[in-house]
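To begin, one chain is listed below as structure tokens, in the form predicted on its own.
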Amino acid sequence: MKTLRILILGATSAMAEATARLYAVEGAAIALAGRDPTRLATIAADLSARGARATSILARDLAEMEGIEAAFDGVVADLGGIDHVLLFYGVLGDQAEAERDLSEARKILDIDFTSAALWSLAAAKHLEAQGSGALVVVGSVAGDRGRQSNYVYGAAKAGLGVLVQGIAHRFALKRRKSLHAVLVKPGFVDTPMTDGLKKGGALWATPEQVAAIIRKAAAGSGPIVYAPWFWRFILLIIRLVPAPIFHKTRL
């Protein structure tokens, strides 16, 4: 059985770690990328104990936009090729602060859109050249409609979503079933990133629930997957609400 070779960008996030564990039990070779080398080493040891064939670490600030292509190529060389690239990282940011201070807005946009887009394009270039592989980018339902509570974050995720849809279209024209790109849109997920929100209720998912959806998406679904599935219909309703009514809400 072929050993899958995986690169996880933003590997210290709760959803990324839960997804990496699914690959580990399959015996995959996994490269973990993120800022915290100590935390990455801890996750790598856990994945090895769970069955990962090999693990490696790329310790760097993924929002740093210099040298992305060289770093990506280095990981591919270390793994001996690559099958799945999964992008998880991002920041929720502070909407109110972003409205007062453009540097906060720029930080959110740079991390959640610009750098993520460059990593996605580097991955797409390599996967297209080899003629196979999956690019899975974790976006957000926040990108489906601008809301006063988080529209800077939502704008970045919307832009990233369009970029991934374009890559999916580009791949589809190659007519290779083994080559695809997927945008996964989680709703509320109980992670440290959402600690500032009131949690609980039927709309909240665990990182493990979303990880299972992401792993399935990497195997061949897409180009847009809501996680869990019911967010597709919730966001459809939200998008269809007329602006005069929508603007009376505080969403």
Given for the second form:
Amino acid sequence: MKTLRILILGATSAMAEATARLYAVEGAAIALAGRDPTRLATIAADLSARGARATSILARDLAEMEGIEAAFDGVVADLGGIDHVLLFYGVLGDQAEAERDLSEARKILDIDFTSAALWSLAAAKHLEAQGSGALVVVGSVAGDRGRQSNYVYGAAKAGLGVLVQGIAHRFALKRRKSLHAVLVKPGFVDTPMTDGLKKGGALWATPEQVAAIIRKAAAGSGPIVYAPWFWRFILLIIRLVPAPIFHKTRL
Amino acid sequence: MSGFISTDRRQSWGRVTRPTQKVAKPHFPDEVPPLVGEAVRGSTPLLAVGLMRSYGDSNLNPGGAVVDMTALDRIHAFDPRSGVLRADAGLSLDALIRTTLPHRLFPAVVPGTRFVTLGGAVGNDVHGKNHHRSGSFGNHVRKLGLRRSDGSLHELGPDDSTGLFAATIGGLGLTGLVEWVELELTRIDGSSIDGETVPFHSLEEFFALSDESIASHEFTVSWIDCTRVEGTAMRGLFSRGNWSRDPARLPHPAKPKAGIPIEFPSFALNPLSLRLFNDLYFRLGRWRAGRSLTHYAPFFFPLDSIMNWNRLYGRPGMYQYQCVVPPTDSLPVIAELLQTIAASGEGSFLAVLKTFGDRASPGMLSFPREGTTLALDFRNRGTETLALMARLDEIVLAAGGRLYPAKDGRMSARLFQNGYPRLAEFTPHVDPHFSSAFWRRVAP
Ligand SMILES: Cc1cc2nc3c(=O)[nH]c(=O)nc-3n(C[C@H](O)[C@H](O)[C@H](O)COP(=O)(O)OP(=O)(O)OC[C@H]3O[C@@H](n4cnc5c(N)ncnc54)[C@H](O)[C@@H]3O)c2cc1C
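Having displayed the form predicted on its own, please output the structure of the form predicted in complex with its partner chain.
What follows is the whole complex; the chain from before opens it.
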């Protein structure tokens, strides 16, 4: 089998790392992008030991909008082409703070939407020219309906979702089987991001479970994948609840 | 970064108590020193824990702070040629084997479950079915990184002259937090065990089989039916094996899917069902007896295919009792222990008997020593169960034996102090900010 070449944006997230391990076992060449070079080096060593053929590190603030395209091209040159681009990074932010202080709102929108959209567009441009490859973007079920508790984060993820959907449509018109884009929407995942919440119960998934779904999604399936699948139905119901009733809840 | 969160959701494998403690789960090594610092500033006793496969209270710190090491599970370096692997202490043997098996390398010593961390394996200096050949886990540790509460990080190996290495191997997490472990793996040809099961009908027969197998077999262990014992007459299955020379490399088993979804009602386990189970187990074993090639997983880790089997014991949980008695009087002492258990009407699903060899463990508090070890589990029926174990304690004490802290949730300070003659040498190495429920009970 040929060596897959992967770029992981936001490689220090628990879900990203669990996914990277699946690629490592396959012997992939993996570029890890994120802010903290020490943490990235720790992960890179682990992936190599687990079987990754090569690992490289792109230490940068992914929310930094300048030079995204050049950075992306650098990775592509480094890996000698690219097969899968996976975008994991994002911040939950503080909704109440975002309502008080617009700079907090802007931070959430810049990280979760604007910069993520630019990385996605840079990847799409390259994959389309190459005629093959997969763009996998991790969104959130929070983007499916605006809720008072986290709608700034939700709006950013919803916007990102529409963007990826558009890229998927654009790719589909190329009629190349090996070219596609997919949005993965995880529900509750036991990661450091959710450490403030009470965990446990049937709705909570581990990063490893979600990673397996993401890996499969990268190999090609529908343009929108819920992780695990049952969230599709939960969110269908949540979207269908009429506003007068929905507005009585504290969701 | 996540700090400590107060919770009562964590239990040890025996599930007898459910204490409230502050728990933190760092995901990166750089988060560890600040967590240690936070506990020290708050004068909160600290303890690192792994996958919580110890049965009693040595991995619990009621009212204190616990650092869950399981998200620190990265491999630092693995060299298939030298067979040396260095990894974070939170790496499980399950994940380790997944990585090393394709290179025909395996941990030199594994306990009866692969869901233990490197840190936990060091903390209890675990033993396996090959103790008579390979000693304990600590015999194969080349180096480890120990974080003390004063913030210092010590790189320790068997050549350490301060005693801190020997105190940390089998040191029950009391000497500090083990951040990483460097391990020497053992080379194998394939992934099967060339095994054999021999039924026996008395303790004399067990010891004869044991003696005879030491030279011929790397792995030995026996199951006995502790519900039917008369004098030294009893039924058992002696199993022994060697790594097969067959180069076939079978895959690592998948994560267990079948599990015990709920706590069993307490009445499900009673003397009658135990007798029936033991009877069936023996008959099945006798029927299957003889030589066979088995995958290593069912051979080493028979219970791992059933997730959460500890829930079989219901809400009250269970105790495990494991002792080792010196070789000189092994036979009469084991016979007396078994008679006492049989007379009580209590029994155990899995009573396990094995002889330890004379290879010295590196740790000051390591459990394995030359002699015979007996391990059983008892459902928790409160005072009656405690009284039975207290009777067993007296027999172990009189014989000059010791209990295994990994399996204990109630032994007296007297029994512990008598069983571990190097305790006085150990205590100066205890980190002043580290403690556990177990240690607060048995410390001198
Ligand atoms: C089915 C089953 C079979 C078993 N069979 C055997 C057997 O054959 N032989 C045997 O010896 N044992 C056996 N055990 C016991 C088990 O191997 C030990 O209890 C082991 O130590 C558990 O590892 P853990 O990662 O779950 O550690 P925990 O139970 O979480 O912790 C164990 C100890 O290690 C310390 N510790 C853990 N991590 C660190 C760290 N990073 N730094 C410092 N201290 C640390 C803890 O403080 C505690 O004292 C068995 C257990 C089960 C459930």
